[in-house]
Amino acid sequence: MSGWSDVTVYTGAQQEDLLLRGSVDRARRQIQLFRVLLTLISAVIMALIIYTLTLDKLHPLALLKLIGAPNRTIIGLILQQALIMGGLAFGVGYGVGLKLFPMFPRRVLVTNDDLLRVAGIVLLISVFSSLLGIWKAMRVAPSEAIG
């Protein structure tokens, strides 16, 4: 068959690379890309909003430092609230997921890697996204409690 003019051969292998270079690899590709934007934007997102909330104690977190809090205090407490944060976002995620994925058209396979993934990357952003809050802690003046 491989003679003839009009007809094109290929062997197992050929077939799946054909294939896995063809459609296949586009749609892998956009759905990367959705997830990188997806990632960048919460956590964006979760650093605006630490950010926000950092904002909103700048008065108490002045207090803590005039009675002499150590910075590590200060540090831990807006640390402590980007990853209770992120957990709670993961956990919501998480039992949004076991509820939605028997609904989908298609079958959608979550395995513990995929999950461990997912959650070293919550954790990761929870730690990043709280460093805007914690350098504007840092810069508060101690003064600023009184007057």
Second form
Amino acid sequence: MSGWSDVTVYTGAQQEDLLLRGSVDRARRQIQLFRVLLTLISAVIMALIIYTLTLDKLHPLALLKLIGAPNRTIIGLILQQALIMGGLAFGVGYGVGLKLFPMFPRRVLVTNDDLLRVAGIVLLISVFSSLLGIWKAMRVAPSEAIG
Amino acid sequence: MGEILALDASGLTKVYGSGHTEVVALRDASMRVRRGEVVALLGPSGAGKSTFLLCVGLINPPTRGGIAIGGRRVQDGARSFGDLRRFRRENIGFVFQKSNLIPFLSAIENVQVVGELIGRPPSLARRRAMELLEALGVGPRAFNMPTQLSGGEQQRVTVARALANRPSLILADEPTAALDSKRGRQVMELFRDVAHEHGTGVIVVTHDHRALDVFDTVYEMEDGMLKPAAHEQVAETVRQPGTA
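Okay, that one was the form predicted on its own. Can I see the form predicted together with the partner chain too?
After this comes the whole thing, all chains and molecules, with the earlier chain placed first.
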């Protein structure tokens, strides 16, 4: 049949590839872009939340420095807060997904690999978003606890 | 071998700014505090009392002069010996005008945190915190948050926190300013008892002349210069509160 001039013959793998390279591929790319944007936005939002929470606690942080808390303790507190927030967000996201995905018009398949990847991304976002708060906390002088 | 002093500060000078903006906050201030001695530091606002506390509290280094705490030389001018923050957490307790408790920790946790910072296991730090709170009469309030405590109770918790690391030196900056005279005197007597019982040197910056009889030694500071107050003057001040 491949010799006929008016038809093209595809194998199963080639057919799959052809379908994926068409409209499905475009949709996949759009979703990918959307996912990257959401990840960046969530990182910025989380960084701002942690920064604001740190600003609220500048006096206690200065007090901790005054009574001699080492920097690693203060960094640990901010990181711990960020990781707890990230963990909660992951848990809530997973739970909401379990409830909502069956209502979607198309089947949503979330594999264990996907979950692990998302957990890794959440971990990275938590760590990086706490950097701004840590920077602010490191600049607080112990004398700010006085007066 | 000489006596080990809680504090030996000699020739402390602190200069802020330079050139025509130069301000001399401390001028050659020297103070020796024995273990168990309670010292009052008097003086008008802006005299340099708080600057002196910041220097001997290893928070703000002096421009010139040396500081030894508990027999260990820690500061020589702007040059410090070792990790000052570590030295602070192991050797100095702070009490300030406002109670300065961490608002989101209970009374016992505020005291416990100091024990944990110096490496005590949490259970031991908690037990020690409870002992201190009970000794200072706020044991029943141990699990209350700072906002649920009265001013006097908050200040007692702060004193307990200052004692949690068994310090050589306690520095208190107007600790009774927010208290009525009765409570203020109680806190001053508490410092005296703590100093005598634990062998801790205590320096209290105060404007409360009514409680000067509680102190072993009284210093005065004016224009950055520190000098022992004359006995007659202190006695007169105690007789006539608010006239010094």
